[in-house]
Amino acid sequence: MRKPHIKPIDKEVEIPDKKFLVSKTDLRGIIKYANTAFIEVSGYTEEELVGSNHNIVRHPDMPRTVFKLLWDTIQSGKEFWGYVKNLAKDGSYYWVFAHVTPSYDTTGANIIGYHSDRRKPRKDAVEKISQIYAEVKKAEERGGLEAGVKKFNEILEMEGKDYAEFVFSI
């Protein structure tokens, strides 16, 4: 399925807390497996989910580089854990904290996939990391990937943290 166009508006939907949204990709990021509390905050049918990339939910308020950072962790073997702003069917957004991980085959060797578990975020933190998004956003449009990548390195260098040290510290 291809990504909707889908108009933003300024409408926030919040998680229930103890929720989580849980989905399943292949190594393209196609989703193979949506809960039912994906499918329910998300404002998507099973059916428009399933076999669409993960990306349907997408904000235009993200930048690009959250997701290089995403896909360069998860691609590596390693857990990603951070704060993501996603757009809902109807438009609205809703913020969560996300933990991605590789999916292996039997025997442990290769990645066949990734896991995707969301929980309601903290509002400060989600204070906190919307400004430094939309620093890193106004960094991609004058100059790009390469600019945003740059500017979020520099903000987490003044922090004196990594991506992962830093979604834990906020």
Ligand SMILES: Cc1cc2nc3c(=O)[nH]c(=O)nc-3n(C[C@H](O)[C@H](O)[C@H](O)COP(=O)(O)O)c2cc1C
Second form
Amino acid sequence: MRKPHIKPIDKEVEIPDKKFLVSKTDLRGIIKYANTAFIEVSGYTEEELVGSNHNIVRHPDMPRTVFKLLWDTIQSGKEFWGYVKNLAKDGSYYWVFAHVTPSYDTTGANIIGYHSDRRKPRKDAVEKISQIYAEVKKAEERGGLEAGVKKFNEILEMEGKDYAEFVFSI
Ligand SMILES: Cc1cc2nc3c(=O)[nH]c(=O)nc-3n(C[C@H](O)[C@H](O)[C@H](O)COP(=O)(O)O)c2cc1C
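Got the form predicted on its own; any chance of the form predicted in complex with this ligand too?
Every chain and every other molecule in the complex is listed next, the one we just looked at coming first.
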């Protein structure tokens, strides 16, 4: 499915406790699998999700810088942990704490796709991270991705942590 144009609304959908939203993608981020919790929370049908780019749930408030970090991390074979604000089909939003990992072929030498599971984040962590993302987004609006990355790194430097350490400290 092509990315639909959805107008965000100021309504939060809470992920049920203990539910994991699971998806698998190919190397380009095209969804190959979505579990029931992901289908229910996103508001799309399985048919709409499978075959679509994962950016189908991208929320416009999210800085591009975070997705650059996500892709740089997983394409280099490492796991990514991070907070993401997502857009549901009806325009509402849902915050997740996401874990994204590369999947390897049987030789273990080649990445063949990616796997992610997401759970409900703590409210206080979302409050902290959304302030940081808003600052990074503002920097991107003024100076593009480069300015966003610079801002993000400055904030993390002040915290004395990289993003992976930071997400577990809040
Ligand atoms: C396994 C996997 C899971 C992803 N999960 C999300 C997600 O939950 N929300 C999101 O906005 N992007 C997610 N992405 C990143 C998207 O592929 C995409 O880079 C991002 O939405 C930004 O969209 P854009 O590249 O069109 O700017 C995921 C990527 C992969 C490989």
